[in-house]
Amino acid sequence: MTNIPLQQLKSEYSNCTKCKELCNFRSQTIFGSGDLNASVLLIGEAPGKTEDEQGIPFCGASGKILQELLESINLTREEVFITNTILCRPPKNRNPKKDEIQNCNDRLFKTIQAINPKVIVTIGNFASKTILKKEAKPGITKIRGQVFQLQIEDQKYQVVPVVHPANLLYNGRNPVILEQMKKDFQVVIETTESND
């Protein structure tokens, strides 16, 4: 079954001009991908490296890490949808801007409305704070796993925030990080299916 206001949001970001920097830096938008009307979407921060060449979110060693999370809740790629906080990869994969957040802002609502999924996990601290905003104050590591509303017009959406697998990277693939990132999922599979 095809999204017809995902198709259109992602034709009208496709040549977004709204950051000075992150035109001239990138090489494509990355939209997302996966399921259009998938139970689950995942956000992420923004694009690295690989993902700008490849044009799909988290496809490099966070994306393996994210993969294997996944598929500890019987989940796959194919049956979610990913996407970032912005949709450019920042110079030298510095964190993304105020502004540059700001200016996506309305194109990832939108894409929430458009996908309206059973639970939205926010993968780190920028895509916490953009969704949660005060609630996501104390930063992830205080919130992940719990499950918080978030409210777009009429529509109310369960968030469920989680470390990003990068941090997995950052710590040697510590099998106590990955446990704790693996239960975090279990809130996510179990959140979906309390609202089946």
Ligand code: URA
Contents of the next structure:
Amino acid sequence: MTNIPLQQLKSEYSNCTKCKELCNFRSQTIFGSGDLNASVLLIGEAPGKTEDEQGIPFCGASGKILQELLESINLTREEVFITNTILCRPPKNRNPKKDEIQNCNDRLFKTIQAINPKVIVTIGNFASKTILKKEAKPGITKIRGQVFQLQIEDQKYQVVPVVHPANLLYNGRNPVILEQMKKDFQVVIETTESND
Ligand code: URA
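With the form predicted on its own done, generate the form predicted in complex with this ligand in the same format.
Below is the whole assembly, all chains and molecules, this chain first.
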């Protein structure tokens, strides 16, 4: 399979109608943002209200934490690429459904191939399970900060699952969790640099 340029992929999916409930509810599809040649690709869960309004992933409260985590490893959001497991905001920010994740799977894997990053960061359970499948079964708190392999066709990628920033918000910004998350981002940068 030849890699599809990212801009082409973006325009193909901008009017996607595969998920009826999502495309009736969304304001727009949120394809992703950042450097098209990034070494680090981050995959979140799904756009929320702010993302649906602004068309940029992780631009709300979780995004502020993500930015802090990136800064802790001297990266800006412009230097990485950020997308989500699904491109559209689920009603009332409910969890993505299995068939919605399935419908967006081809787009996600083509995005990975188009960016061709050194490291993929899966943020939270949904992204980790979508990318790592059985390896993510124990749950994000068990697998966070470890390095896994993903093979797509003949290309190998390193994958580092991390806890979702929303988790920190639910836990009243517990500093212990924040430090743990920063440690996991150290694994991200070390893995990226060891691939240089
Ligand atoms: N914003 C996103 O774009 N994705 C998430 O998973 C959470 C907030």
